[in-house]
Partner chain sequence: MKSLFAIAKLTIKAAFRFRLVVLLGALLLISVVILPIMIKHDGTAQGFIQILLTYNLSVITALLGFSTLWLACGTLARDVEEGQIQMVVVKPVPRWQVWLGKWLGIMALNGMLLAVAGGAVFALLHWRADRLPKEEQQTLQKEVLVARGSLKPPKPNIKPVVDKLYKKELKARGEEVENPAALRKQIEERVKRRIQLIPPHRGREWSINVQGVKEQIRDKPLFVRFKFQTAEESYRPGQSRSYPLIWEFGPENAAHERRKMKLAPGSFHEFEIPPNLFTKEGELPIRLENHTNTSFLVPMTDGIEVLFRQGGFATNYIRGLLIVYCWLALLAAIGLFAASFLTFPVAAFCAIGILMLGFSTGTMQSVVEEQSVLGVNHVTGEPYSPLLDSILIPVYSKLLDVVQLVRDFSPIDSLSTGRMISWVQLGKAISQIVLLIGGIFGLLGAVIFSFRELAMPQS
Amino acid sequence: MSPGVRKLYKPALLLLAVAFFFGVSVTQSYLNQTRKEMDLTRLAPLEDAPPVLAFTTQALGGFRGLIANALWMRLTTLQQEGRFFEIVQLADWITKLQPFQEAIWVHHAWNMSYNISVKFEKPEARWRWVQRGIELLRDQGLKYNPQETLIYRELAWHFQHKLGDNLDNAHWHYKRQWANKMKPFLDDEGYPKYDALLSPEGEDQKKLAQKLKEEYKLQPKEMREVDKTYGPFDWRLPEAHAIYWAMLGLEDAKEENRIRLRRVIYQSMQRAFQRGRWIEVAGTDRFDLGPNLEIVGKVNKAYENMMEQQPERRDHIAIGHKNFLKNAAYLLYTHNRLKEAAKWFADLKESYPDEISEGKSLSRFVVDRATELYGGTNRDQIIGAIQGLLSRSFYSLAVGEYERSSGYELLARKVHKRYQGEIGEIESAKQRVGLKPFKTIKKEVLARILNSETPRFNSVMKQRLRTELELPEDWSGAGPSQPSEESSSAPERSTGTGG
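The structure of the preceding chain alone is requested, in the form predicted alone.
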């Protein structure tokens, strides 16, 4: 290399490096703008982020993906080896490396709540993992992705399905644990203490309102809007919370994503209608669930709105709507709310005339449905159906569900009367396949309940039955004293129609 060329060599390399840096700068600006338009990344710096998260998202740059891939591989190995507690730390690191990837939050929450939780036998251990899944989505995922429909939907699904459904053997434990967490914020009926939460007075109320907002991320104003629009709900139960998070997600959801949240809302409303009331069982730590009949009109409206908003899926949604109307007529009847039952039965016939045969009455419809649910058409199945309905009637009476108690007994009488009427007056048929008098069957069912040892009817509940039915302490079913055939299992009282 000649001396002249040697002199120009380094300046030329410097100019070339400058040209490359300029080219990279222009290209990077273009790439950043394109990625922003395609919503592939977040260019704005994090606000109020922990120092470690700020560092990983800004300082590591492109190396974040490589480190995250290594952690994913390690996490898979640990899960195969059953080393679940180490997975928590790895999941935390991965979400810190990729905080804006909503699918990552959803995956780790699902993994904890559904995959890892079921590896444990004890409900207490399962609940800890389910709770971690909820907290990961609610406390962290939504903090950095406040407009991501997928995270709202997954959080709502945790409440609707994992806590609300009965597919997990520990679902009763989940419901009890969540109810205990909500108890300080609710009255005895499970409704939020809106006066204290919205306008707290005194230090105790202020701390309570602050805890609701900071620990559970629940805003009283939004809760009241949920009750106003879709409820009222018993907030001890998970369906109310599923609707709450789905409704929040709708505020910023794109139109193509809104269907997923709307579906959570109307499915949760239907379940709340069927089992949306909390019923404490006297003398035990158990509880039962009853229907929330007060929201029947709003559930119906939700179905009608869904069919209007999604005309391409109208036929599919109509199947659910039809089944809801059948349930509404049946449940209202079994709660002795006959006028309301007649109203929704009429709506069923008007909306789906092919479902109800010409001339079928509400009473006949309900008896047919009860026979379908509890028994069949032969004598043994009918006896089982009547006994089951009476057992439910006495159980409802023992836990203070007077409307339901009266309704179940009324239905048992209808099933008995219909079967005897179908046999006719032929004496030989009555002797061969006829039923005992209803009065006798009722006495036998009550005697079996009072004389047997079963966790379903504990001593406190048995005493309540004796008190409500005005039976002597030593009544066992053998003597002449017995519940009146003419009166309902429940004493006469004003229960209202529930509007």
The other form holds:
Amino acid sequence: MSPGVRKLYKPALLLLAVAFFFGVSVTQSYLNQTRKEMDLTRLAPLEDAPPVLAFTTQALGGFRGLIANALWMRLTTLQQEGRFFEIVQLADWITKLQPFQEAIWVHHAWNMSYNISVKFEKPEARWRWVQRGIELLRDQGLKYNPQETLIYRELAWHFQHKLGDNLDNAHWHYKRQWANKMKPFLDDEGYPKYDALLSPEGEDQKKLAQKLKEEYKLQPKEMREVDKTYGPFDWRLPEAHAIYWAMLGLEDAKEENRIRLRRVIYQSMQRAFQRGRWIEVAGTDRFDLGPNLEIVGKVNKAYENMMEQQPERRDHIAIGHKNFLKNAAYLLYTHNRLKEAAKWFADLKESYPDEISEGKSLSRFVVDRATELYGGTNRDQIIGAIQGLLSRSFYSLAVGEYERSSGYELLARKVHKRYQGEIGEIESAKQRVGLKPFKTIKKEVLARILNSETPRFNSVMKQRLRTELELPEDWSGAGPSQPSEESSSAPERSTGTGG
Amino acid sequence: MKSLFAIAKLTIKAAFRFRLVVLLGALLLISVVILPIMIKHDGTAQGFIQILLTYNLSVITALLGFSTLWLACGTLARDVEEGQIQMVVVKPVPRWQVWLGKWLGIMALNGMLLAVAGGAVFALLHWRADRLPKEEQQTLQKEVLVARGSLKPPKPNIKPVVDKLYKKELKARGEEVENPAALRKQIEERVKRRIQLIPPHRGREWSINVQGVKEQIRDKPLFVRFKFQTAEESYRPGQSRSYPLIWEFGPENAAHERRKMKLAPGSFHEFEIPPNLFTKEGELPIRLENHTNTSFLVPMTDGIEVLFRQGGFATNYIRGLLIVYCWLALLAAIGLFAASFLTFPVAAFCAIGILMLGFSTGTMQSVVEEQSVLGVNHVTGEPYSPLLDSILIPVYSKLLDVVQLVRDFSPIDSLSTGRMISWVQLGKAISQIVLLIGGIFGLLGAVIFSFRELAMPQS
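Could you give the coordinates for the form predicted in complex with the partner chain, as opposed to the form predicted alone above?
Below is the entire complex, every chain and molecule, led by the chain shown above.
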């Protein structure tokens, strides 16, 4: 080779390589197009995949399965030995080696969130693993399988069941942690700051909106759609997120798979109705959950839709619907929303006439339900029920749930009145099994609350109760200064008379 | 000796000339730097350090292992193929010294590269660890960046009990026993189960002998590593079922600690217990009460152990690296052995084949355990291939014994879980891996090479 040729040899090779790369890219596009036209691939060729995945997918070819098997075996062994620190990485590799097998994403996410998390005693450690499971599905699984119903369903199920339900000992911790994560995007009531998220102004708002989209993969537009269609929801709670992911999944789901996502939506709506409102407990890091009564109409609609969509399960769903209507009437009543309670009670009677005996009033129905829930029918049980309802009334007052406080007190009063009415006017019976006046029982309950220290009524809660009831600091229930009938709840309380 | 070192030097020079050392060094350092960015961990500082240690050391071992095999095959086989060896063997140097010189050269290179890469990992670990909050640093120092020794309760001698029960059973059954070995195994399992089981509302006590390390553990906290199973677990996959366990550590009549814990079965749990709970006689009693309605099973082999700080991480780390170095020494010997009588590609293929054999002991293990290659007919209990079994099972069994001599060490696992790698273990590794197995390959390689015709006409 002459020196001149030698000098050109390497650049020529380089040029040739570039030409080949260009040729390959053109041919590849053509081949991809042809594959699509001839329906040779189940999914479109991988686009925008990270370099590592693109490389492994192309370079390893059929060996990917073998390597995935080896990694899977290592994962199983490590898990059996309780050595979990490698599991996240191994799951990542296994899923990346077979990125289009949706069952693999689901399996590994489930493994981390359900199997590994429960091996730890501390809630913080459990939460780490639940997060890893959610991240695997949300950040990776959906990236490569944006149309896979199974992955959407699983992600929604993580929120509905793992975070939302109470089967895991650490479920309160999960809820709190998730709420903390969501806090920057929500107002004090837990509703998304749509104005700031949809049309962010200024650097801070832009960053916030970007964080929501990039870190949590939540699109404010879709969130608003969820609220509009099924809500409004408190987005600190997992049910809203379960519905969000199930609704996203519905967009591309095949008809036969839609029912699985719909079920998640309906079940989450029922849960949100029962306990879809976040209540901070003053003076502690605890919180409580209350019903989200704003969605009662939509939940009812959801039941009706379910019965329509699944005629074969109509009877089964109808049982749920019946219980929901009973619950709705009861909860609305206990929240002093008597008109609405009456409306749903009427609906209950109309839809399920056999369920409510002829002539039974709402008031009677609610009192029956309360005595059934809180006690029973004998004197001691009735006293227990009244005390329980009053205690709930005071608790609701301390946490600022005025409607609920009034509702519980009203209910306690009704239970008392009904029992006294049943005894009749015979003096001996009154003396033997009669109750103390309602006012006295109420004072006793309040005195007991204020004179003892419990996690539910800590010093901050007691102080708030005193303020709400305008009681002096030294009130212990023994002196003349007693909570009057009127001052037993917040000033804006309007004790209902109907029902 | 001079000629031996001269050949080693030539091997090193050749490696530098072909830029192998630079390339490998760069690859190792890149992996050390890049891995922490790429790996995903469980979200804890402890998990991150553990995975960093495991993956970095594994990558270093793999890279150095394959390059050692390649270099060992190449350095000798290519010298022979290209005729350069003739320039060496015409000098008054015995052939075995040529072989050994090459091995020494490769090992010097490996030593250098391992020291650089190992040092980089060590520095990275400490750099990362120093940036963690104090609390996490303390956890790391207690559980990962440490060399912890292990103490287990004495293994109960079940043989006399099994013998007694076996004889009793034989007597009761008379002539009817078809498979006495299976019967004995059954009885053995029954006895083991009785020892391992803690029935509902009952307790169990273990006594750990700490006499030998009493002074070492005085005033220092200990760690209990514990695993249990329950009868319910298998029916509740993924359910958050934890069981209340009541522990008592230390003698009942002296200072002791009582603790209630809720633990999940099927996994190891590690927790700290206060120091100095052992008796004057050097016994640490541990009692466990089962107040549930289900039975607990605590495995005899690894159900419970006590971990204590036995030494620092740095020396443990060096011992771990030295075991890795022993593996590299064996690989160099295997490569040179293959190259002593084969051409480069065949030698590389052969050496990798031997390596694969070492990695595939799982299959051999299951064959030996099941005592059958193709399995057993579950109806008749007869093996499908008695002839094959009679030949292969003894072969596999011996092979396993040999491979086990090399695979009996897990320095990377030990380092990442903060376990002690003792000097005794290191000594065992040197004698088993380098001197025994490496020596056999070396001896065979040197002898074959000594008798090989090197001046054959080359095509």
